[in-house]
Amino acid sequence: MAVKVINPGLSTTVQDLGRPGYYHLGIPLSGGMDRFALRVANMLVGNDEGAAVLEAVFMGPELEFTAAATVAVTGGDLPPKVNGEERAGWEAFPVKAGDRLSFGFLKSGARAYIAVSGGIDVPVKLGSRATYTLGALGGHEGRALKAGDELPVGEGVQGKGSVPEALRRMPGSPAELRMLPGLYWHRITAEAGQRFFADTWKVAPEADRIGYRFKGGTALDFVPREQPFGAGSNPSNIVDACYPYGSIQVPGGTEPIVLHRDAVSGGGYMMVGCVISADMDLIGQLQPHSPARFVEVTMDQALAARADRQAALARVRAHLGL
């Protein structure tokens, strides 16, 4: 069976959970922006949770299928139509070969994933099938979609079922973004500190697969400092240091930047603390001129947040019986 790109949307790319092992070579993770949406919409297709999707940003691709399948679509609200007729998401529905699959306007959101039963089989490339386009790297042919292309997929078993709004996960507004003060955090006044959690923060339009940059908040005073060997003379640079997923700079003490699952391994820029894991799919589904804000937590707090997370993705199992 194949899948067939009528139309690739924005910006549609093959994504699974991505490839660990290689940040140190600077090859980032990449995958799913929205790991929790991803795995739920292999779950309703029946499919291993890892298994590689589409990831669409603000809008959908049309696409016709050459075989019957199940299909679901999750994450940010756009809503799937199969042959002109509106589907729920986060819900499971059939196709059948000749069926056209395309999307209405994006509702909320940033990001859904298409997910088909048996999976989008594009060869693996370091142990996943996730793009990464800067490196030219997974996916189809390493790129974004395009019109015309045809995706493999694998064998599949029928899926079913659907996900209640109580079991699924997206940013309120203004989203809160739980994060761990850094190693850098020294660098800054304890004033300018307590104004960085206080401000409200807004997406900039700069917001990608590799950072989410924010603006609107107070800038940053730096505590004085000799110019280190090896640093830049702004006082937000620092001899460089690798960058853990999550990391916030702040460049020139303005516009906090969250590195995302594109992102660069490392750099010469401070790092005033790391997003926590379990907040990195929220991120991925902010909207420019979305507001946000900032709040510390503790390892110990940081820790329940993970627990919880896969506490929430054990209930949709629950819920659908696997």
The other form holds:
Amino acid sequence: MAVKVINPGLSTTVQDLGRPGYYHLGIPLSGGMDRFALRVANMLVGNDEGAAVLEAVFMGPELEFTAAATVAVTGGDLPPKVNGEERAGWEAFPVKAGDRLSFGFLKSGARAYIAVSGGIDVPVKLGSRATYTLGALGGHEGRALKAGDELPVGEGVQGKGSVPEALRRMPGSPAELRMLPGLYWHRITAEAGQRFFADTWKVAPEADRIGYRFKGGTALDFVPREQPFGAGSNPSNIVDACYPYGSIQVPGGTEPIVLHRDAVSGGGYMMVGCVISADMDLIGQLQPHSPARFVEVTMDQALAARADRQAALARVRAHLGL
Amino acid sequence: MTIRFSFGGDEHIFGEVSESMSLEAFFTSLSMTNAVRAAGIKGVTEICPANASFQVKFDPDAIKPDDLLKELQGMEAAASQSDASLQTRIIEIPVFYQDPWTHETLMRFRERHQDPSKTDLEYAAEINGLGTVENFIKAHSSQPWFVSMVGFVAGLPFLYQMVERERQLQVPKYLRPRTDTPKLTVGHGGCFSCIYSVRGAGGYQMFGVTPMPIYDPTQKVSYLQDEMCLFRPGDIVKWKPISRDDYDAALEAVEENRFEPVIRPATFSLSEFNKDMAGTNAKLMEALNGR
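To test you: the structure above is the form predicted alone. What is the structure of the form predicted in complex with its partner chain?
Next comes the full complex, and the chain you just saw is listed first.
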């Protein structure tokens, strides 16, 4: 069984839950940006939640199946069609040999997850099938899909069911991204910190799997200091350090960048804190120009939000009888 | 040095050993990360040393953030007193300085540079008071460098000069980062040099290219079959200036997968280095050249 790529869409990659353990070498986790949607797509087709799926951004691909399978599309509202006939998102549907899966225009969100029963069976690299395009690692030949690619699919149990809107998880507008201040937060003035949370930011066009840039807020004022040896001359420079996932760096104090699943693992810009783990999925569903706010939380609130996200996944499992 | 700890969201602890760069800060960071690895703490998923800081990623469902913080704080005293010595490697990296590919790239991004009328090497030579590009290349390539961090992108080494602070070459990064850097560019920003392991964005000044692959996701290059990434923190590097002909010959050897890098075992002791930098570096050169 295989999936043939007729048209790859804008940038469609093979993703799973990622590749931990190599960040100290600069190889990031990778994996689906919206892991909630990725897990649910797999649940719907009877796969393990961490099986490899296709992640499509803004525009869907066109695919042809060489054998019968069950398919589900979750995440952003990118309407699936089988041989031109619309299917529901967040719902398992069957395909036959020779059927073509295509997509209508994106109505909301940014990324769709296309799961096929059996899972996309590209080779495992360093423990994962996820694509890390910058490092040409994993996925299908280390890159986004191209027309003419053929992806092997594993043997799979066929799932069923659908997930109602109330059980899904998508960002609001403006998106509220909860963040724990820290790291180099002390480098900015108290007033700059207040404005950072008060401002409504907009997602910049430079928003991809490495990171999301935000613009439109007030530039940060730094606490004056003599720059330490080796840091560089700009007040936003630090001696090159590790970058956590979700960390918010502000080069030059102007436009915050939130690092995501294909993060650069380190560099010389100060960070004001991190978006909490529970809200990383939501960033993956933001389109350029959409509004967003950063909301300050404590560690206890971050852990409670993490538990809420896990409970939301548990509700989906219960709903699907898994 | 007292480590400043901070949580990076609910999944990371960040430890800053020092705001400024020094080999002392690097060794404390390396000792801390070695201690964390040796402790085998449940829930720790990534352990990343950096130049003068480090980061530990963890699963807060397996260990409470405050409990992990206490464990790390408990290791601090031992890490900062540990003997800063290493059994390591010295690696020779051939560099074609002033190559046509980084030159073409730097000309495309002149408007993002501090001094659009000069090349990156001319600018670096001037602001370091070295007069000519030739003098700068000599200063860059005559002493060994210490790999104090691996990262940014896959397998990229950050390299710190093994000379007195007054003699260190310092060059600011581009005013605005480039969107393109040739693969295997030797760059420099602040007090660090680096080798860009993949083509992509970058803000460091560009001095040359090496023909020697340092990252291979296909694991076909003979010396990268076990590990995709050549460098580890603690490696020592010696740049070897080469000509266009040497570069072309090395590239041909790489393409036929018969390129053999010069890599020799070496020992490094920070206290000995601080006592006698020239003597330590001379011994490292002996280890490299087998004399």
